[in-house]
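Next up: just one chain, as structure tokens, the form predicted alone.
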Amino acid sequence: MKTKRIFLFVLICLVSFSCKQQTQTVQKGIAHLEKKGNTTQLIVDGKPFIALCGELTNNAATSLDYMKPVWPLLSQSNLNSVIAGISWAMIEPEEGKFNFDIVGAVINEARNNNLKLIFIWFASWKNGMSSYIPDWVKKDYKRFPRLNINENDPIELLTPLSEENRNADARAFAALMKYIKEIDSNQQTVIMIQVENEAGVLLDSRDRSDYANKAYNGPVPQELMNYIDKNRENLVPELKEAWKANGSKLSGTWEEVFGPGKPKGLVMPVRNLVPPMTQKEQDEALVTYPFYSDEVFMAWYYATYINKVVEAGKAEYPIPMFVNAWLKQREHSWPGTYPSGGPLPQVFDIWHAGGPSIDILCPDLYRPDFAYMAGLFTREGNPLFIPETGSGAQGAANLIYAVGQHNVLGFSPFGIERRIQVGDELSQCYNMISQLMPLIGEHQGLNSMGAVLLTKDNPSENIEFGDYIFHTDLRFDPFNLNSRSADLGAAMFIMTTPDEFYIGGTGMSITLSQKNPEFKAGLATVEEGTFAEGKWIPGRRLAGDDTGQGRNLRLGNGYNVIRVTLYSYK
């Protein structure tokens, strides 16, 4: 009997160890973020991954019939992933009673079409409102309090100052993540989650309910003040300036520490227009930060609320999780005309202090100054992921720039099922980036990759690698001031050796020079080609008319890759 007991004990230990090892293998193998050099990579199926993506319209994935023709269209258009919404109201129609049928069906269809999946958790907030909360939450406004604007005016927007609101959201999200792990942790179709959507206050700069006013007029939480004090030398400029202007206090009310909020009696419009604003006021509003204490106050409560939701989800299945921001922009330049307190660059520190479990702060990037805004969202080491943006030729050019210059983790035009067409500019660009992915993954974070984005307002730009300077220009003939010119161009450059480069892009000419003025740069070998499973397959070898008699490179229509070797002479 003793021998049998020992054998049984050993057997149980072995089974337990095996199960533990399997669990650890699954956890280690799931999608995750990983530092490499000076950047962050998204690792999927053990390899660096860029989500060449599209976001479905809000409610597309609620109908399997609606999605039937969409799935093959996305796959045929060179997407490798898709963003789809999940509604809290749909999965928990009655409190504590969950229905994940649609979630499982969407995961299965994405998998069948060889697409990875990123879910949006449409729960407490969507576009600064609360339209996706369940009916049982909507109806019980005493238990689940709303946010107030102006003078005691409640709107259909859950306040982030309520633990009851937060806990109900977190419980539902945890149940969702538990289900996703159960049905998908082996296949790993779901690779990321966006938690909420464009959170923040619309129609006012902050919550003005009695409990919010009490918190606003009380002390700034010590946790936030400790963070600001510890990071005082590296704060974003907007926060650093506001804090310094008010005496760099380490305690006090929100207005004592960060300055004045919105003046009493000012009613926030949906948009701040010209008129009644003057054009000068509109221009100033784009680069200043009025009512900053209100925005910081709301950012803290949104960040801490969403962080608890994220923690609950990650406790079940810890894949990367991010939040997104409706951007400050023309006609939406006061907090409240864009969602006040959302994860924008001017309050990054507040979100980092209040939301340490949130992996990425993301822009919904429709602004024309794409390059500038993309740069802002890499502040403080924040990885760039763009969950909403435009498509077409401009979208494709923006993608090339974001990949080459900012190591973007994902790029996702909105309403993709209505915009994408097989063979269009975005589809061609996705194909080019897919070919380059092994090379991109190898060079991310090593300062051997970069990009340019050319427009009518920025028709030429230089970029340097090693001993060489690449001069890019929208003109077809860079030596002729009257040459015909493209409206848009983008190119990414990958330096594989000091004299070898792969260049992918469209719409520009490229000339070269040597950094050392005593030498000149020349084109050695120029060849078109494609990558297949990471291997370069040469196409035409170019010289003569196709290289301006050896004086320049050309990236014409389409999204092509060329291999170039260079030499120096004098």
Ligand code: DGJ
Given for the second form:
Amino acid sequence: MKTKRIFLFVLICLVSFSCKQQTQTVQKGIAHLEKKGNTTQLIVDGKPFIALCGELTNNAATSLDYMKPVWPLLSQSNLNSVIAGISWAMIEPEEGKFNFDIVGAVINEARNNNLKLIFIWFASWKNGMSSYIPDWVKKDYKRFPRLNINENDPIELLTPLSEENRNADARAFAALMKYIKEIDSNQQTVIMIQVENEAGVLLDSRDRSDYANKAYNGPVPQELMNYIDKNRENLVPELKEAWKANGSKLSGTWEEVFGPGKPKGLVMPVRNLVPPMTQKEQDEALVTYPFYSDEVFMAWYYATYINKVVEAGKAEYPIPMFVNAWLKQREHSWPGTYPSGGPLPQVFDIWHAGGPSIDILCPDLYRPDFAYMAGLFTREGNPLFIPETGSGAQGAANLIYAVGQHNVLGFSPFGIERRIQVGDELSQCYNMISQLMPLIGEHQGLNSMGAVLLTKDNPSENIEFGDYIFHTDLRFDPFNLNSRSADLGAAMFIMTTPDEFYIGGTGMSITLSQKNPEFKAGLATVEEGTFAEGKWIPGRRLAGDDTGQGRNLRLGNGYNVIRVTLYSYK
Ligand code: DGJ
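Same protein, different state: after the form predicted alone, show the form predicted in complex with the ligand.
First the chain shown before, then all remaining chains and molecules of the complex.
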């Protein structure tokens, strides 16, 4: 009897130990971010991963019928993941009563089509406003207060200054993440979550309700002041300047510490196009920071609110979570014509101080100065992830640049099911990046990758690796000033040894020189080829006409990889 009991006890211990081990492995194996060298990698299924995505139109994933033809279109176009919206209104139609049927079905379909999923939590905010909150929240405006603009004018936008709003959103999000964990933690189709969408105040630069005015005229929270004090040397330049210009104070009201807000009586137009903004004023506002203190104030409240929502979700299932920004643009250059307080580069510090559990601050990047904006979003070690952008040839070129130059973790043209076509530029480019993925993963964070993006305004550029300088040029024949030119080109370079490079891209010619002017650089072996499961399969070996008689490389139409070895001579 006694031995039987001991046996039973040992058995129970073994079973519970192995269950614990299993949960730990699942937790360990889920998608996560990992630091490597000077960068951050996204690890999915145990390997570095770039989400080659598209974002569905807002409501696509609310109908399985609508999605039926979309799934195969996406996987045949070489996407490895898709961004899909889920709304608070849909999963919690009555307070505390959840329905996750559509979530489960969408996960299933994505899995059947070999796609990973990134969900957008359309909850308190979507493009500034609150159109995806459940009806029971919409109707109960006393319990769930709205934000006020101008002189006490409420708009359909939940205020981030309300704990009741925040807690209701966080409870629903936690329930969603619990459900995702239950049905997906073994197969891990869902790899990341975007929490809310383009948060920030529209139609005014800040909340003007009585409680918001009281907070604005009260002291800046100590937590934010401590952050600024501790990081005073490394703050983003816009904050550093405003703070210094106002006396580097460590206490005071928002305007005392950060400068003036919007003058009383000025009504914010929907776009800058409406008078009184002249074109000159619009362009000025793009590079200056009017009403900065209003923007900082709102950034603090949005960041701390969303941070709580993220924490509630991560307590259930801690996959990476990010937020996205509607950027300043020519027709939206005042805070309030773009969502004021959103995670834009000029308020990164506020988001880092108020939202430490948020993993990434992302740009919805439609601006023409793609390279510049992508660079701004790597400030303060922020990993680059682009949840919304354009597609086509320009999108493909931007992607090559973002991968090679900024280790982008994900790239996602918006409205993908209406834009992508099997075999188009983006899908060809996704194929090229997928082939290169194992090599990219090895080289992320090692300073052995780089990229150029060539446009009509920037038709040539040099990039250096070790002893060599690559001169990239949109002209087909770099030795002929009158040569025909491509309109767009992009190339990424991976240096595998000091003399060996893999170059993937499109639309340019490349000549070489040695950094040491006493030497010249020559092309040794040049091969076309492809990668299959990380192994290089050479195609044609190139010289003669295909390398300008040994003087240059060419990346023509399409998205191709070449392997090049170099040597020096004099
Ligand atoms: C930005 C938003 O984040 C998206 O949800 C979508 O509405 C697009 N704009 C439309 O262009």
